[in-house]
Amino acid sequence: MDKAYQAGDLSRISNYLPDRIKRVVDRISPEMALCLEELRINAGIPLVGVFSGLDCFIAEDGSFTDKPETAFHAGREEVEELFYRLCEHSVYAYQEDIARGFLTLKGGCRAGICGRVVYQGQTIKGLKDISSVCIRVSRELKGCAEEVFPFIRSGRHDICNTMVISPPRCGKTTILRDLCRIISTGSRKADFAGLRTVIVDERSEIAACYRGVAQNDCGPRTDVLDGCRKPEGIEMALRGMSPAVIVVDELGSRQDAESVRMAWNAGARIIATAHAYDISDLRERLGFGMLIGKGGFERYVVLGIRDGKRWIKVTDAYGNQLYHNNQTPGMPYGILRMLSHGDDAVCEAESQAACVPEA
């Protein structure tokens, strides 16, 4: 088995789980556990596992099923207990994170939280009556960006401004993190010297800082602004840290785009991600037009899923393809069949719908 996937087991989250839920998760086979991307725990409805863009229910014996009536159901008290365990029984200490809707766990995993939203004026103060938790299993795949990196470097001491784009759950943040590690560390293989790098980690997903310590390896020349919004973080980095490269995840607003322009004007390179299916889709998003075309991003790393397998390609600013790999590991076909109720035609339709690469 690929060593990169061995870090994806569920041991990092099992100790947070209440007893009944823990017994179910501990019964999941190692093969399936290594493919699991999310565990969704909702009061009164079936336990759900998410794989590479597809999902199914989890039975009490740890097996996977398409029949919700045979799945394990967590109780409301168990979801509340899980929430307090995730907060290490100190809701106050995690109040700011809770107000943003998620918690970063030791080891780099992240837990999204839903419940009754509590406002103070126009500001979200927190959540109560917790109804569901979505635990995203972090996978730090060191080396996953090594084949891509030579196409974004620009000599030994510089890189191209690069945008990583894909639909949700296709691996944008994983690729971004590894690109950051390579840029910060340097690469003998690519004949590249490391550069000073700052991560503006608004959702604590890239470095996954836990009490000030990054849980993921983002390189020895990397500083992290954790939990900081991108516009403020980019400005803070430029003023205080003199970075050669700024790394940000999920650009989405006109203000984000304007901040990227500000960084470029200050001489910093940007490595960023955004939700989109392709460059044309991205161009139509609010504010992104100013980042695309002449004077904009110079490289695009496009990710997707087909037949449960992840593919990746790199293009330049004019759409010329520089690299394409559609042989990355994917889900076993048996999982795809199960998730599509065993119907070959439905299986084919669902696997293609996830994301089809451009010709």
Given for the second form:
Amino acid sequence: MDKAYQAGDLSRISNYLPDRIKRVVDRISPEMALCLEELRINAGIPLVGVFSGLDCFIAEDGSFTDKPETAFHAGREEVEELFYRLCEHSVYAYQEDIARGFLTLKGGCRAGICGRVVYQGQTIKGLKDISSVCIRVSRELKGCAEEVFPFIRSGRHDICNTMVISPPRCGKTTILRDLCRIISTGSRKADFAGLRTVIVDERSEIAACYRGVAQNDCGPRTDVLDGCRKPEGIEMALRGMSPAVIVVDELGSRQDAESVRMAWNAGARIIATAHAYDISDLRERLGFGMLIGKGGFERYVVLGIRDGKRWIKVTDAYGNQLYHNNQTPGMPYGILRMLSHGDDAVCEAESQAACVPEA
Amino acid sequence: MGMMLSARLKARQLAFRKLKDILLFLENEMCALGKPLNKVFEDLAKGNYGGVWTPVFHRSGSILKEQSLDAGSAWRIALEEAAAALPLACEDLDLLKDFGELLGKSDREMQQAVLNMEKEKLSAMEQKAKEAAETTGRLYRNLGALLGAAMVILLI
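The form predicted together with its partner chain, contrasted with the form predicted on its own above:
Starting with the chain above, the whole complex follows.
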């Protein structure tokens, strides 16, 4: 896969960090900084970085340590300040996002927030006494779906209903985003004209909208319903936007499955993802039976990791394999060197990793 | 001279009234539309809705955006910088320094309560300014007229 890796990712988050934490993060070597997937900042607990799926404590000089006592510790005030900075000092403007437990930042990164939950009746009103923040660095891998796209197109002006499935953190959303971009833009290479596309982005992960502007490239014919639940979103899109294709992430409930059926009845194509190890795993899930088999999804893009190697395959509705590709381990050299004490650790880290760019 | 001093007292009263009007704008933009503070301040300055307060909100907005300070600190800095150009007395500035302190730190419901509290505070300040403009203003005007007349008599 062609991995268009974005350099300088850390600059997108470092501007939000309080001075002391910023200094530590700025000291992380550039090679390691490129592999940073998450930064976990917890009041009174060591600063943790997740590098290519591997958790490491970060010391004050930006180096890694396996001893928590030598790691950098953020204070309660710093975590609170970080929270206010993430909210642009306007908590009220983000109160719905806070109640959902995360904020979408400029540049497409996400910050998960933990603290004391405040209820109003049965619904979560917000969070107070913020205790920890987990900043997830988003990475847009443009072109990562180009190899699979020819297998899901159906002529110059149509595509097959497609489901992307994999266990967590194997890159479903990354593939979905790129498929959306290609479908919306069109592809000369695949002889495909672009189609009107609507993304129902319930968790703001696909387009990562910040103040209404998509932070990821989802194509020129794409409209985004941000923060909208899938059943309502699909209905709204069908009513108002006349999409040729609807893109949704993480189908999971019976209502989701019924909405997909509704979209098919209205003539729209669906590109979706779901957590599953394979198609048979998916079939057993509540409500998914009606989406699989005859009259259901026509293509399945299955992602996985085995022995530290990523693989991707495309099958049709009958399980016939149309495409298969084993990829390189993708573990950056810096992480490999850091874990030189054993391959097991590397494989373990790799098995947890989200989409990792090649070194 | 007397007329100028009297006009300044009137401008002081109008400045408080303007700030009260601005609170309504803030309430709408923050509590109804949910816009972040820097954007609200920016829009307020751009729309020239702020009158004498335009430079203060413009500066506060840019501080919030560029320096990642909270609204309280941004407001204090902006107010100090613009103090000379505002028709306010030192005690007014002291009372207004805390204006931004609670802005942006809670949900919409609480922000509404904060803005209502500020509105009441400003109403009281406006009332005092009005009384001052009427009594002290009249005094300045009369004194000015008397001094002017005395100067004319001396010159003749």
